[in-house]
Every structure is written in structure tokens, then in C-alpha cells.
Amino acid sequence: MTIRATHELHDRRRGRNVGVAVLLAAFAAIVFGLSVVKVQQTGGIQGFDHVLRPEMLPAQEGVGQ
């Protein structure tokens, strides 16, 4: 025999956690679109790896002419 008692408070804390779970499911899709966005976005992207590489300088005028 098993015992199946329902009340009123179950079925809160249900909506309660359908609700939270629908909030943090939305917050992973805002995270993840916007990830997907930024990576998108940007174009070729170097790391820094401590090599000082000359595309990295600021271009000067006048030099090499």
C-alpha cells in the first residue's frame, strides 16, 4: 500500500520550481546567444603570447619609404 497524501503546498512548490527552472533555462539561452553572437562578431582573433609580432605594432607613417 503505498500512501499518496497530495496538498496544496506541493503543488505550490511545483509552480515554484517550474518557475525557477524556466528562468534559469532562459538565462543559459540569453548566455548562449550572446556568446554565439560575440564569437560571430569578431573576426580573426590573436592570443598574446609574449612574441612581440609586427602586426601587432601601430602603423607609422613615413617608415619604409
Contents of the next structure:
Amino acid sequence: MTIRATHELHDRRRGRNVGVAVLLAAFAAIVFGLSVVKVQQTGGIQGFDHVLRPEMLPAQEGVGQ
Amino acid sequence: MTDVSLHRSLPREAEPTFRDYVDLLKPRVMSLVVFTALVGMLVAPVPTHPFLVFTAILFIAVGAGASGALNMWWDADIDEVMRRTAKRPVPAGRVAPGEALALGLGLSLLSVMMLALAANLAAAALLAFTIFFYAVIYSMWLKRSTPQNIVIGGAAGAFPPMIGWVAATGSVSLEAVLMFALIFMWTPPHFWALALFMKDDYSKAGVPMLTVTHGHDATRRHILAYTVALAALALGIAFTSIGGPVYLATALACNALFLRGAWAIQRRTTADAEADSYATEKRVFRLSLTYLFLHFGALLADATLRSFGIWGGWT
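Provide the structure of the form predicted in complex with the partner chain, given the form predicted on its own shown above.
Entire complex below, previous chain first.
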């Protein structure tokens, strides 16, 4: 037989646990959003290795001409 | 045996709700912090990405909440005695003092770190200093030692618009200092109006508010003096780069009303106040809340006018 003890204590804990879960999910979303915005503001970045795109750098005289 | 039977002997207070932890952060104070910091950030002449504005304001608010939790941890003995604060989570026994301390320290660290990431190091340093100022300088030192406690301690509440400005621009400028000064000068008349009709609370708790150490008459004179200085400052802001026609009209109306209220308070005696249950003092206290909200709202309105090119400044 399973014990199905319900108590006001459990309600309080559930409320707290749900609150903490929501806060953690929101925090993760904020950090993700922050990363996206910061990367967008960085300018021309190569997607594959996260470096500035060489082709966007100003051409130097005598180089690659 | 279930865990329920194990815990049955513990008092109900041993299991705080989520709401109790939220209350530790003083959500009503946080709302003022959010609003003034938001205005500080939006009136700055540097456009900021909306998500960065949201994140910066959020963590400035979390920092303010953290300092509130630290204040509740330290002041639990005072809060227990005062009618206004006796139901706070720590004095009411719903949250253990150690939990309030841990929450305060944890959120302080988190908020400063996240503001540094979302905005810049200068804003984060200013937020860290604000938390330190409120928790240590004000709560632990000034509050219990001098009747000038809320004059100097008022600086803690005045920092948010400056932090908002620095989060947007990266540095402190005259406009940021003026917004700081507006709240700094507003705090004493605001709190002393409250202290006039809460005198018993502070004296029972042994907090040396001006009403307790120097009496009501001296407090009434102080309210008027600070209100005159506040009015001059508030009107002066209208002619800076963050001011404009909406702010000027708002400042003229609000300061006229606030000066009239302060004058009425100064003319009254304790007997007059007790006869009508401190009606004038309560009215001026409520007015002071509207006063600050309208001033910062007007700064935001003028910034909006400028952004649409409707208002180009005084010159």
C-alpha cells in the first residue's frame, strides 16, 4: 500500500520548489538572451571559429592585391 | 514513519513559503528602484538595446532586494518592536535570520556580476557600493547612532538613477549627480513626515530619529528647510540637458504643493496634529511619494519628446 500523506508542509515546499524552478529557468533564458545580444553587438564574427571576419577588415596596401 | 510525522513537532515557521522570501527583498522599495533606475537609463543620451536595458534594470532591482534582505537580517530586533515592521518575515519567525543573510549575500554577488556582464564594470561597482552603503553604513552604523541617519542613509536610495545612467553611458556626469541629489534631498522630508506620525515606533525601538532626539518642533522646521532646498534643486534640473517643458511644468506644480505642505507642517504643533490624527503629516507623506514619481515620470516624458525631435532643448 502506498502512503499518500498530504500535509500543508508539502504545499509550502511545492510552492517554493516551483518558484525556484521558474526563477532558474528565467535566469537561464536571461543569460542566453544576453549572450545573443552581446554577440550581435560585437560586429562581424565568423560563425565557425568566433573570430573577426578577415574579409571585413580594411585592406592593407600591398597585401592580397 | 513519513517525513510529515518527523516534522510535525516543528513550528509552522520552520517552513517558509516562496512569498516570504520575496518579502525579504522589500518589493515595494524595489518598485521605486526599478522606476528611477529605468528613467536614469532611458534619459541618458546613449541608445541601449532594449534587452540590455531590461537585464540591467532587473539586476539593479535584485541588488536593491539583496540589500533589503541584509537590512532585515541585521534589523530583526528593531523590526520586532515596531508595529510597522513586526510582520516582516524574520521578526515574525517565518524565515530564519541566517537564511535572510545567505539570500542577501548570494543575491548581492549575483546582481553585481550580472550587471557587470549586461552593462559595464562602473555600473556594477556603483551597485556594489550602494548595497554596501545601505547594509553596512546605513543599517549597521548610522541608523542606530545618529538622528542624521536617514539624511546620510538616503544616499543609498538615491543611487539607482545614477546606476542606470552609468549602465547606459559608462560614466558619471552632472545629470546623473542631479538625479541622485533629487532623491537625496527628497528623502529627509519624506521620512520625517512619516516619523512624525510613527514616533512611538521609533522611540520604542531605540532608533534615534530626529523626532525622538530633537522633538517634533525641530523635525517640522527641518522638513521645511529641506523642502525649500529640494524645490530649488528640482526646478534647477528643468534647465539641464535632461529637463524640458514637461518637467518644468511638473516641478513647478509639485514643488508648490510640497512647499505648501511643508509650511503647513511647520506651522502646526503636536497638539494640533494629535487633534486631527496627524492628517496634514499623512497627506504630505503621501504627496511626497507622488512627487518623486511625477518628477521622474516627467524626465522620461521629456526624453521621449527629444527622441521624437519634438523638443530640442533650451538653447
